[in-house]
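Heads up, the chain below is alone and in the form predicted on its own; it's given as structure tokens.
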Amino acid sequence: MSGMISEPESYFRQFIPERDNFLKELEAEAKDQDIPIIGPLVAKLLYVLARATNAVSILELGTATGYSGIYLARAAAENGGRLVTVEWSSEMAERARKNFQKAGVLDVVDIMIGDAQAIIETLEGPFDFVFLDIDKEFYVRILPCLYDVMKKRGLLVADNVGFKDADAFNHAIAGSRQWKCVNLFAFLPGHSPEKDGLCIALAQD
């Protein structure tokens, strides 16, 4: 058996997915303004998962400037569906709206402003795919609401589960019969931070 490649972090940086100039502008803006974003690697992972699962109805919790939402909206559009994205800050939501428009995906995006849990309780669903990226201490509280609005065998991706505030969520979803999940701790070049965890979970019948 051959050994591992040397300097794996440097090695895998060369495989960061290519993206268009507008997305690169959003990355630079996020860096300058200290806005945490998922970066091109995790964003492309979301796109691939949404396309692979043929997700027509996609829910995002935590819009920020719309970076991850652009990838999700493109996947939704190619699947013949829509993205519903929820953001607490009206200022951020307006920035995201403009960015969705510039990216050419606004026609398949519904932006909702307010508390994520309160909004979820008004949604009918079911959603095929959910991306969770709000304040981590709220993950565990919102988990039952997510199960209620998701299609059974729908896919949930939760970001930043390497954060301390996600600990209760990590234990809750790992011990729940409603979900089949994997928690991955990984090097994610371009992500904020680059060493973090992702939870990928399947809603059970």
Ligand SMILES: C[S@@+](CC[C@H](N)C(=O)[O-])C[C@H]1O[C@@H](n2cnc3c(N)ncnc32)[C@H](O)[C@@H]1O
Contents of the next structure:
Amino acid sequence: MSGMISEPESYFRQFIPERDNFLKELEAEAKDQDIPIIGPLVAKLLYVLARATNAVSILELGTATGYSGIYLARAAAENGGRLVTVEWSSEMAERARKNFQKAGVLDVVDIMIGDAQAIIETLEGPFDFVFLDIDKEFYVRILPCLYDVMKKRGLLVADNVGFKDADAFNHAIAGSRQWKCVNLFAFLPGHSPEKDGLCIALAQD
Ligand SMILES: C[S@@+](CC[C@H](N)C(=O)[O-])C[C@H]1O[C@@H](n2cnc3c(N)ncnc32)[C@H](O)[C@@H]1O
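Beyond the form predicted on its own, can we have the form predicted together with this ligand?
Every chain and every other molecule in the complex is listed next, the one we just looked at coming first.
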């Protein structure tokens, strides 16, 4: 009888996606400075989802140093589109701008500085793809605005839904007729933290 792979965490760690030295430098810097980034596995997942859905207009809430944004911007560029990314720390936004430039994607990125809730109310969209990665306590309040700026049948990915602060969001999106969502609680090597949840949701017509 075939069984499961033993020690799956060390086993699956060998499949962490390859990435270039610059992205590895950003990972090392994030580790040193305690900046919670999504790491190479979830970053590649975002890239794959954005490419598969042919997302032309991508919105990211929570830029930090631009690590996830580089993957999203590459997907947007390959789809012939752009990334809008929002960060309330002007110091982080400036670091992200330099990193987008070094990664060769700055020409397809618009960085907006300010509170995500205030900024989203000024955006028209519609966005094909949204990545939500701000402080988790704000997720539930921003959810209705996210629906308003999303293209119907667009895809939302929300990170860190395993955090207690995401509880209200998890209930709200699961109980909403505006979304069809799945929660994946998984081992995500290289992600901060490595055991966490992702919410993947379709904006309903
Ligand atoms: C988890 S980090 C983002 C990591 C990034 N997405 C990555 O994986 O490379 C969250 C970032 O969102 C910013 N942030 C938190 N709450 C925010 C808000 N309400 N509006 C705008 N930015 C916010 C923080 O300053 C921080 O840089």
